[in-house]
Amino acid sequence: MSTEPLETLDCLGQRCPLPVIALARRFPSIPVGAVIRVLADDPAAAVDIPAWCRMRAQQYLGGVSVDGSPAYDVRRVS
């Protein structure tokens, strides 16, 4: 499976919650077994996500730096 993210949301400059609720209503439109990554520069966005994917039972596959800007990886598994 491919961790390369079919998608990206730039939620750069949003606050808490406004980054997990575009996650949470992009999500449904991903394929199975898809990436979704989420630019987030919120400090809370690294609490919430993975608090968010284990809420709903799909993979959170970790934090990485894309341009200098945060960002996390969220795997859709059902």
Contents of the next structure:
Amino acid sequence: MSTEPLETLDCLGQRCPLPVIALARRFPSIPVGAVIRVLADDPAAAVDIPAWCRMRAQQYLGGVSVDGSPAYDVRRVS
Amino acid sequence: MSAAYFDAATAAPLHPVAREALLAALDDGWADPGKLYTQARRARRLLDAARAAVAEVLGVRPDEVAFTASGTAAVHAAVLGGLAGRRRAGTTLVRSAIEHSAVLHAGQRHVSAGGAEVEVPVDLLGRADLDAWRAAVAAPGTALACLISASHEVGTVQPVAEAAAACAATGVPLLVDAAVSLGRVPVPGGWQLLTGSARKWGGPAGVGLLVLRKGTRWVSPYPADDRETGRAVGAPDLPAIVAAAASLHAAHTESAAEAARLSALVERVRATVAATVPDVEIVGDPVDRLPHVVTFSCLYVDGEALLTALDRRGFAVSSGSACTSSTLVPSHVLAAMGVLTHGNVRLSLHRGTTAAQVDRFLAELPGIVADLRAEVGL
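Starting from the form predicted on its own above, please write out the structure of the form predicted together with the partner chain.
Zooming out: every chain and molecule, the one shown earlier first.
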């Protein structure tokens, strides 16, 4: 299964909980099995995006660095 | 609408016994207890009685108890002095990931001075990983280990007895930061250093406890001072110390009944919030927890907005969310657990907390959270 993101949300400069809200808003529109990437430099995103995945039973694939900015990949599994 | 104060884990309202003792000691305890005249001897008797009262509650000898200028000062002295006393054994500080920031800051000072630090992780409920703890304290060069008695942010009780046994097996002294537990729940033994803070149990601010069991190697991190047998600097605030000791004794006496009453209220909060607020995560151990602390996080809610809305409705609570901290960094405790850090609320109850206050909070919370979510379109 591809781990390449189908879509990237640019939440750079946004404070918590805005990156998680953006992820939750966009999530229903991506197909099951696809990966969505959230670019977020708020330090809370590093904890809150994996926590959101756990609460929503979605798959957290981990954090990556994109052009020096932190990013988080999530796969829709249901 | 009567105001409800739910932030006792920061500072509990003054216990009536503390107020009474404080006022009496203001008249009798202003002289320097170290001097050799009548007024000083009166002050010395008050200080000795306060020390004896604290020692009795803690089950230690009076000469093992020192009063410091705050809980934070006690922690700094315990960490840095405990490390200095063990310099020949090593330079590594072992601590859990969920210690109070006072421990973290003392550790940073130690590391910046060339020392080392090992952080022991916690699980999703906020309990220190005992296998990691055992490995860390068994490693060569470990000078001191530090464990909070229970999480001050999420209430999870820590495995102090097991941690102490691991320390005893390897000869590493254990510091227990018991600020959140003293006067409320028993703290297991087996430690060599213990710290506390009077304002957490209903005493005045400005009084900390530094307890060093006999034989503990400890070297003051401060310039020499002969007050408190060299364990604290500066003239002690004797009236506040007298009030702190009297209120610790009173809180300790009431603690079994109060713990049962408050624990039932916390259980009501845990069950009701989970049932009435959608997308909420109740954090911390549901069973092995402090009787008076409950923490939850509301998905998609800004923590600062939630605190402000609650304050407007007369509820004083604390939060570990980044937006409520001066540094805009989320609580290191919530982060170490891996639980949601935004929309976070901590309620910490006290002897003045009533069921009616808790019920009003539970009745108003779902609407407040729903309004905040509606503002962001969720």
